[in-house]
Partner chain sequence: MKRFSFAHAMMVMPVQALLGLVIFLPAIYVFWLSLNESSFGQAPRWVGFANYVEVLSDPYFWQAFLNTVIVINIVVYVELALGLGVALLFVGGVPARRLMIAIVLAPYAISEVSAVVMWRFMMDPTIGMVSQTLAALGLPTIEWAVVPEHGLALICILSIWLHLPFTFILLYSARLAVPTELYEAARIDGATPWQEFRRVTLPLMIPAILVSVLFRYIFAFRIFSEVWLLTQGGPARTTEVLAVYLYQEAFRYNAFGKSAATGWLMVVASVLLALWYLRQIYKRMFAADA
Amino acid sequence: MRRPLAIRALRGLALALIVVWSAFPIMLVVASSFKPPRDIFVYPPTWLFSPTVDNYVGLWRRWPDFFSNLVNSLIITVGATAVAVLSSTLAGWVYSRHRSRLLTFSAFFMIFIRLIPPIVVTLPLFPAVNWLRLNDTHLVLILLYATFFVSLGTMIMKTFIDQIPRELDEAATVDGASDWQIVLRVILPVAAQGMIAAGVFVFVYAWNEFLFAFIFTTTRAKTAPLVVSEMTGAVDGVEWGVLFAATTLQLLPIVIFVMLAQKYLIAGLTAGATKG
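Coordinates of the preceding sequence alone, form predicted on its own:
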């Protein structure tokens, strides 16, 4: 009895250390966003202080574009997530329910493409984006982010759809359902958890992505990470309180989204781990 209890205690301690290690930088940033500038880098750090919203007021006054860029980030992130999840679900259904050499080759090719660093594809993409007149548009980032994560989303959805009994498809076929009706009325309702799991990865990536946004946007489709980067390189010096306020506002939506989708994320990622 003592040994299992000791093992559980060690596991709990290890988990607590991981949580502290991961959460401490976030807590430090959020706390610093409410501190007066003179107290942000004081040593030793002060955890008891009178909170102030001056940093957020300064962000609103000196970087008003940040808030419109947050809206751009939201539009692009939601669009990319919707496109990636829909494409991944349809592709995952095909890979799960059909077998052929071409599909096997395409699966390996899709994984291989996913391993290529994004910076490698920016050079050949730039003239193509210019020719299509998609520069500085929401659409180009939506398509790039969705394309970048279709491979991972497809593998997640294939694994999840593999757990859905084929008898459901066969029963629907006997009742006269087409492939589209099977996907819409049988697969999608059961695979919702996997879709949310795939969507979380796309959402987090698209919300924080910097490279593609830096290269393919200038003003109209500019995202929040670009403004945060500009704050760190301001000519008149870095206003750390304002920077931490902007970081907190950018971090808040993603934390809320992941917390709301947590149980679906776990269910989606563990699909295929056990056999019924």
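The block above covers the form predicted on its own; next, return the form predicted in complex with the partner chain.
Partners and other molecules have been left off, which leaves just the chain.
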């Protein structure tokens, strides 16, 4: 069915606006990170410039630790994703295959817990983490990030495992497999899609998180977002070129990751939001 020209023009315009709205700020930062200083502040912004890596060299000189902060971010992100996905898969299988009052109650508890704002628990956790000598470690952030996503993760895994035929479990039981063997040998290999869907959310969250990193790390375990925020608050004025280089390194990998994982992100969001 052909639409009238005016309608098509309006749709085209709306589409162009949403693309500019979503992509322009990101493109601007990435492009500016390769601009020589005089081109960064040109108004209106120019897309024609001779690219340079000076800002990245500047970042390397001025903030040599930034690259180890990126490594911290990676370690914490991978750690949190592994903890959250594995624990969610185990729990998701139990919730998918079994029913009891206690289980239902614990599932409800899991949803209820999601209502507690993260800032609230920082208050008692701050002294507790210090007392356990876990402050400024990767482990504390791994556990925090994993915890705030196991509820959603379990819901997603339950939804995915619900779609795996029970006959697989039953066949394994007949062959004498224990519950652990069923989950680890039978379910895990076929639940990969769900695990990726559950993992995407923790991964993005852990890579980007600011509040907990701000409160629980000081030097050794500092993550990239925290250091970028320090650059924006530098007392001797913001060095925009260097800041754009750091921001680009922080955001580009995860933007590409999200674009590639689009399918899983959508599946996970719909499963997690409508079911839990």
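Positions refer to the first chain, counted from 1. Everything numeric here is computed off the predicted structure, so don't read it as measured data. The term rigid core refers to the maximal set of C-alpha atoms that superpose within 1.5 Å between the two forms.
| task | Report, in Å with one decimal, the C-alpha displacement of Val255 between the two forms after core superposition. | result | A shift of 2.8 Å at the C-alpha.
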